[in-house]
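Let's start with one chain on its own, the form predicted alone, as structure tokens.
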Amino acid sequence: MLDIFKKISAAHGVSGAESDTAGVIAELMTEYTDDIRIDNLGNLIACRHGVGENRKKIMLCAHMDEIGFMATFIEKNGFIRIAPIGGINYTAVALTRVRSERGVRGIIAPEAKTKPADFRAENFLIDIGAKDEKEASRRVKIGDCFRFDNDQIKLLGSRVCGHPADDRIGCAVLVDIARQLHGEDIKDDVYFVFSVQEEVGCRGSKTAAFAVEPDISLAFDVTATGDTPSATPMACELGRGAAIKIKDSSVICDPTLVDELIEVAKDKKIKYQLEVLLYGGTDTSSMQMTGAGSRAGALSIPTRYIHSANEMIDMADAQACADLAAEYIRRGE
């Protein structure tokens, strides 16, 4: 998996401008599905037929959108001025490397003397060492998305940083998922969506989810840990298996489908933890409102250091997603 989740991590996917990443899935995705859409708003929709009768919809979600900024105005010296696209922590990103979408390279960073507790939008400057607004220009348009410049590198075991596991590691997910089911019967329509936009409100889910109308829904994303030095208390750590939502701030996921993602794991012997987020929500709570609702629920994979240059995960938590999300649907009902 670790190869897919770099193939996919390497492209572009600003919120608004995940066509680059799009591509690259559906390339992936083609073997392994029935057939494949990109929907109005952009998701890539993949889909498995079933074989058995009354087949249900289980619709697995993982979003293709990464947060970066927007270029807005170009200085007289040659600085870009930006807005931030989804939430972003300046005193996490403060003097990391980024890339445009044209593959202009750069620095974000705050202007000279702001202290971190003044760290905002405004505060903070691209520069691509240009001499002037001329020469940035040439290179850089009012509207260009920039992106973190940071590869995927693996670290001790099989614990991997950079930018960005929210949530390209749920799309690797996804597609070792759409692999372990293929060439199988599987009893109900299985539906792959790589949604847009989650960063900036889970637009994409909601338009997928009310095409698909799913009996049943499962995202795939990041969750916070409480494993580090100070952490705020939390039951999730790096490399205890896949992490069973039980609910965050936007969303409580249906209790019978929680028990019965236990289950599986525990009869098949999968790493699992239990998640209680604080704070923060994903694609679930859209999922499960949009049109006449669904049961749903999540699988996260603990990431160190959310929403930065160097979000870090392990491995081995992402392929236990994979597999019990795998056995569920084979178990079917």
Contents of the next structure:
Amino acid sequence: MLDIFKKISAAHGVSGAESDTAGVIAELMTEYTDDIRIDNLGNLIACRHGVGENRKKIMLCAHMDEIGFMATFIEKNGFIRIAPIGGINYTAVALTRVRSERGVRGIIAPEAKTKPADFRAENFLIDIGAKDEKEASRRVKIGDCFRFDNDQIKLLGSRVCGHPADDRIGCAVLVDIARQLHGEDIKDDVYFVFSVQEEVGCRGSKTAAFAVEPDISLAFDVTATGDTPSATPMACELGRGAAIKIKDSSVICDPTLVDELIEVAKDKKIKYQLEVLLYGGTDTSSMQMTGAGSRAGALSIPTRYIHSANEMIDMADAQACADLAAEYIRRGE
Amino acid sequence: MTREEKLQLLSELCLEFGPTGSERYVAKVIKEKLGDIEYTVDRLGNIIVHIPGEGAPKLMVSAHMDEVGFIINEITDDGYLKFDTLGGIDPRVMCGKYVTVEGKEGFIPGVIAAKAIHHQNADERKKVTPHKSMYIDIGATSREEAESLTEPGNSATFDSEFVIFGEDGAFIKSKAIDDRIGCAVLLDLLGRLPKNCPFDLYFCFTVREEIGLSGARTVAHAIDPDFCIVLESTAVADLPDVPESRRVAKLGDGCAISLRDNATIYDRDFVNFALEAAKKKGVAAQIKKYVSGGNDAGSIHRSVDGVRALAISVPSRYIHSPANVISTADYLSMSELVLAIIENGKEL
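Please give the other form, namely the form predicted together with its partner chain, since only the form predicted alone has been shown so far.
What follows is the entire complex, opening with the chain shown before.
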């Protein structure tokens, strides 16, 4: 799964400009699914048809988009003003390398003398090394999006860090589930949805869920951990397995679905932990509440330093999420 | 329509009464203007004109009828009206302004008042008076008199003239340009659509944009369009003390096409297509640079299984005040920009 994750993670996909990522994923998924399409907003929706009677629709969802910056103005001296896309922690991103959708590299820097407490989009600039406005505007157009330019690197054991894990690791898990189920008959229809614009308010998953009308839905996304020094207490750690979501600030997961997932994990001896996230929302909520609603849950990948250029995960947790979901689908209901 | 007719139409629509939730007055005028053209009205009060184009992709073009205003929530013993706001209005632009109040029989004039500067203590002078400490004076001397004229739940709006000023009438000043300008453009376009229109068209005059983008939500759900174009006005911030990098757009440089605002990330291919269509037809257009505000596209693009969205806004100074100021040329170019997009629609 690491190779697939690296490949998906390397594609550009700031919210609203996810087409590169969709292209990479579509290529990986074609082999494993029966049909594949892109909807009006850019969501990639791939389907595996089931063979059971009274089959249900299961929607698996991971978002393709990542946080980043949009160029809004080019100064006379060639520095680029930006608008944030998604939730940016400016202290975490100051002086990080960035790269535009056209491949232009640079760094994002605060205006000189700005105190960290005053860090805001208004006093951050991207420096692409341009001499002046003329040179900069040849390479960057207003509206171009910049992403963090940090490839995934392997650390000790099965731990990996770079950008973005949020949520390309979820996308990699979905691809792995499709791979595992390839060639097997499955009972239910399974929709693999790679959604857009999660970071700006879970917009894509809403319209995708409207189209799919799932009975059961599962989101795959990153979650915070409580395992770093002085972290806010949270019973979630890197390497302790798939995190079965019970709640976050946008959703209370279907309790029966939570129990079913725990049962499968116990049966198959797949490592799991339970997740209660105190802040942050996911596509889970939009799938739960769209149309007439669905039984919704999520399998989360514990991640340190979320929304920084160095999000750290343990690949074993991601594998556990994929194994657990694949086994859940095999069982049918 | 001639230039004079277009200005007359905009003036008539802007001066009509129609705060959020009380759009029925301006809606009545729009229905009259539609004349023989067939339309439907949904449960919320949205007006929908369908121009069928068989088998073609559905394009929804919308403008909202409502304007920011006030709602009366209490009448005092002295006969003053306490009020709340409908939509975002800076309290600094309220005090001392004339308003039109929805009465029991017709409209009544009023003025928004607050404690005079003479009676404010040093602390109060330093602070912005909140709207909760202001009241509307309708010239009533008692609760009984005021209650005989109007009642809580009725609304009010700024009472302000429509003025054309500047060299050769280059600028327009009025209340409610947000978004009667979009309504005026829709009415103008209805008589000018190309014969073999490449879209199944829906022109929508929506309600309740200023609070929660509600009207557009239900219309989009009913129409289930492939594309939408939202006609709007946008704040510009082209003031002397705003640095170049924070200015949204420039008056007179044509309508602003948004890349992103607080409610929507616009469809990039649609944006590029619109810019290209404008260039081809020689219509001025600019990119809305600074990210601010939100409009009906926020609810439309997230409707049903997703709608590819575009917003075209006339740059407007002093938005949400009694005196919005726009460039006459920008207004006149809006219809041409929408037409350019529709005419080239096959390539979208």
